[in-house]
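Encoded as structure tokens, the following chain is the form predicted alone, with no partner shown.
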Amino acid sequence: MKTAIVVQRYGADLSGGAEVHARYVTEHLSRHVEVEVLTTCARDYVSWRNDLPAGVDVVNGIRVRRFPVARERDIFDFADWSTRVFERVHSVSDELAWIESEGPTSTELVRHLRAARGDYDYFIFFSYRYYHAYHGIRAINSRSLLVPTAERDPAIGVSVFGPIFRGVRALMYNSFEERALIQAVSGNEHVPGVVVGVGSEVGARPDRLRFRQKYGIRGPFAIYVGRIDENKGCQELFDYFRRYANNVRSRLSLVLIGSSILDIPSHPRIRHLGYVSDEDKFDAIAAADVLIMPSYFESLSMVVLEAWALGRPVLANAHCDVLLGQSIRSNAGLFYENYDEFAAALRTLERDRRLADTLGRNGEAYYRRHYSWPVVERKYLDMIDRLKREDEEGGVRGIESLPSWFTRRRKTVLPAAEVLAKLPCGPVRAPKPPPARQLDGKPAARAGGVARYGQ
């Protein structure tokens, strides 16, 4: 069986949650089925310019086929279309223009998907909101699976995505909150779907002392790992931590790992290490007292799972339903909605080592039950097996057509932000699932069951 992974960018050295997620899934599925990646020539997620050559490449032993982006993204044009679609009554044509403006607009990739649909048994698309996923799924919905990587932002309220969520063959959700959000906005409960997430490539023996010696870090520290961006809550993190450092008797420092598009505050207890190797990253997380995740918008947060895999507690932004739900279900993290809660939780984790260690152990157990690679791989393979049986039985669903030319241009579509505001919110508490079969045939815990939203 041959499966195509279709994603906006791909490379061994690319940061970005969805792109790393796609690469991890690709490399692990390649152990069981033949896999090829279909992607663009872009490296930069802001401009989508063609930095890599078109044609066939090999990344970590995986065949990668790259297609050029027809035009770079104009950030001002995209901002104008986003304002129109998110904040005003608009038309379906406006939404299609917004998708084209967001990009990466690779007509050659979509053309290849149509022409080569018979060369692959199934196509696994990553990231619902981009050009390649929207047009690719409409072209070959009968063989398409979607990993939506949806966050609670206005894009989820764009109306043209409803038929995609209802028309795709199956969805591989990152979290119970993501599934509940997509089902609420699209009514796609009839579409096969499973909460699966992604495993981690944490090394077998992270070395805390090696990290401290290499970077000259002494004393306790909290760590943030990821893109240092206002959209990730980093400006608020800087403000909160500086208040904490100034007002609380503490030796705790804040260590930052990742590329930054913000000015890093000049503070004696804030240190930015920039981009580091995976070995250094995992050593750093293992050495940290706590990982802080300040983001308001996540579909999963791979770094939180990595912290739990390494037995470290997490302090998470409770305004993000996914982070709040994961923290509650795992009993492996504390959370905050404002500075006072941030300070109280961080002080507790810093001073009560017994509590912090217990939360870390809970996180490690939660990761093994739900996100170890045998569990993740089995869920993908089980879903593919299910779709193969459906194909043999016939009756595969189609996808809803776009409205007529005139209807498409009527300005009757609600602002996407208004749609989002009406959706239910809150963490999902999932019941204890039945044991699931691992690849070796032994029982293992599986995340699943009926989850209630906002209860």
Second form
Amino acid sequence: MKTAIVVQRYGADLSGGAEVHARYVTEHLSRHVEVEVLTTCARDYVSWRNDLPAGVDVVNGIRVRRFPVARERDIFDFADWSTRVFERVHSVSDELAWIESEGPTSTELVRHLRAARGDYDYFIFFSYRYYHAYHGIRAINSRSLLVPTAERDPAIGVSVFGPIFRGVRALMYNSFEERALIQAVSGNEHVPGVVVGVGSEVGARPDRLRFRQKYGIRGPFAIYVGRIDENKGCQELFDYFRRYANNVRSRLSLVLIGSSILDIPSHPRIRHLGYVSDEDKFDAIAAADVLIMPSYFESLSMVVLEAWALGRPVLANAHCDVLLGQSIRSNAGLFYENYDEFAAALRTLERDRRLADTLGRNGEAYYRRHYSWPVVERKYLDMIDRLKREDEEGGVRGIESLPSWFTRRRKTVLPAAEVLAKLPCGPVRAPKPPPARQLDGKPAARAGGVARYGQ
Amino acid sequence: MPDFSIRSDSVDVEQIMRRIRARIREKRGVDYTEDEIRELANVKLEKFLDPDKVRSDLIEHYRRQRPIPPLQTPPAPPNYGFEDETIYASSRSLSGRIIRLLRRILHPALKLLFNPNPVINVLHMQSAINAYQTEQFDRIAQKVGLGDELHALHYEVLNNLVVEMTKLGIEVKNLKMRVESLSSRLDFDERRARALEGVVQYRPASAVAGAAAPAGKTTAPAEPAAPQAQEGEQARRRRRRRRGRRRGPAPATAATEGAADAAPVPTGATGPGSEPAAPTDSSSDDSDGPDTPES
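Rather than the form predicted alone that you just supplied, could I have the structure of the form predicted in complex with the partner chain?
Whole complex next, starting from this chain.
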């Protein structure tokens, strides 16, 4: 059996959640099925510039086929379209223009997908919001699986994605919150879906002492790993930590790992190490007292899973439903909504080592139970087997076609931000079981949208 | 001592967070959200500014000032420049020249009927006056615009000041509660110390000597032991007094340590009538090492 992984960028040295996620899944699936990656020549996710040569490449033993991007992204044009689609009443045609403007506009990739659809059994698409996924899924139609990597941002309210969520053969969700969000916006409860997430490549024996010696770090410290960006909540983290350091008697430092596009405050207890190797990163997390994840928008934080895999507790931003839900379900992290809670929770974790260790152990158990590679691989393979069985039975759905030329141009679509605001929010405490299915593969009863979950 | 010590591996993070939030609320005295503080401040704004001290209509004044709608009048027409030749001019190109020439030729005939020069003069002056007035109006409009912004700024400043004052008021209230609590503890400690001293002072010397001598031993005479025991007792009393002075009302802090001291608002949690904990060395309260779990 041959499977294609279709992703916007691909490379061993590329950072970015969805891209690393795709690479990990590809490398692990390649142990069970024949896998080929179809991607663009872009390295930079802002401009989608063609930095890599088109054609066939091999990355970590995986065959990768790259296609050029027709034009780079114009960020001003994209911002313009985003404002139009997110904030104003608009048309379907506007939404298609927004996708075109977002990119990566690789028409050759889509043409190849259409031409070579018979060469692969299934196509696994990553990141629903990009050009390659939207047009690719429409081209492939009945053999596409989608890993949406959806966050709670206005893009989820763009109406043209509804038929995509309802039209793919299966969805591999990252979290229960993501599944609830997509089901609420598209009503796709009948589409087979499973919450999978992704495993991690944490080393078996991280060396805490080596990290401390290498970077000269003494005393207790909290760690943040990831892009240091305002969009990731880092500015708020700096503000809170500085207040904490000034107001609370504590020796705790804050260590930052990752490239920065934000000014890091000059503070004796804040240290930025920049981009480090995976080995150093895992050693650092293992050596840390707590990992802080201040992001407001996550579909699945791999760093949080890595911290749990290494037995460390997490302090997460409670405004992010996914992080809050993960912390509650795993019993492995505290969370905060404001400075007072941040300070009190951090102080608790800093002072009560036994609590911190217990949370870390819970996290480790949670990771092993849900996100270890054998579990993740099994879920993918089971889903592919299920689709194969459905193919044999002949119960394959088609995708809804676009509205007519005139309807597409009617400005009647609600602003995406307004759609998002109406969606339910909050963590999923007890995941509901999948709907019972009849023998013909259709859902037993159509759920009338997802009720407000959580609180 | 940390607030949330655990005794087993089964923890509930939601419960921990509920306790943390409860502790924060407790420390704040009353749990005011930013909105509530703002609402409170709005009430106080009127309360503070309404009396005769400031201006009775200040609030109304600012409220009236704030939503000034922008001027909706149509723009003024362009000023008409009136020169000596204006009354003879024509806007047409070729025929205009001929018309102009004819008007010049007939000018003496016109002057026979009436003198157009004063009219030309007056209209020229009117044009200059119009230009001057327009400029003055523009300047006034600019000033009014700046005044609007200034009023809005003043309102914001006043509002922010009152919000801050409200926060400070709450903080002062909490601090007062804390001081009251501490002073009551101090009183209690002093009374206890005095009571203890009184008990020791009136203790019979023979009993002290008896207690000083080991039971069953009779080799040492009883007489010399009494003065030694008295001296020893006095020395102990002095040490106790010195220690009492050094300690002060310390034990109150033990109950409010831990995660709660991380919250920025000062505590007022302990009431004046509550029982003080046993005196401990205050330097050991906030060590950086791991804490012993709650027993």
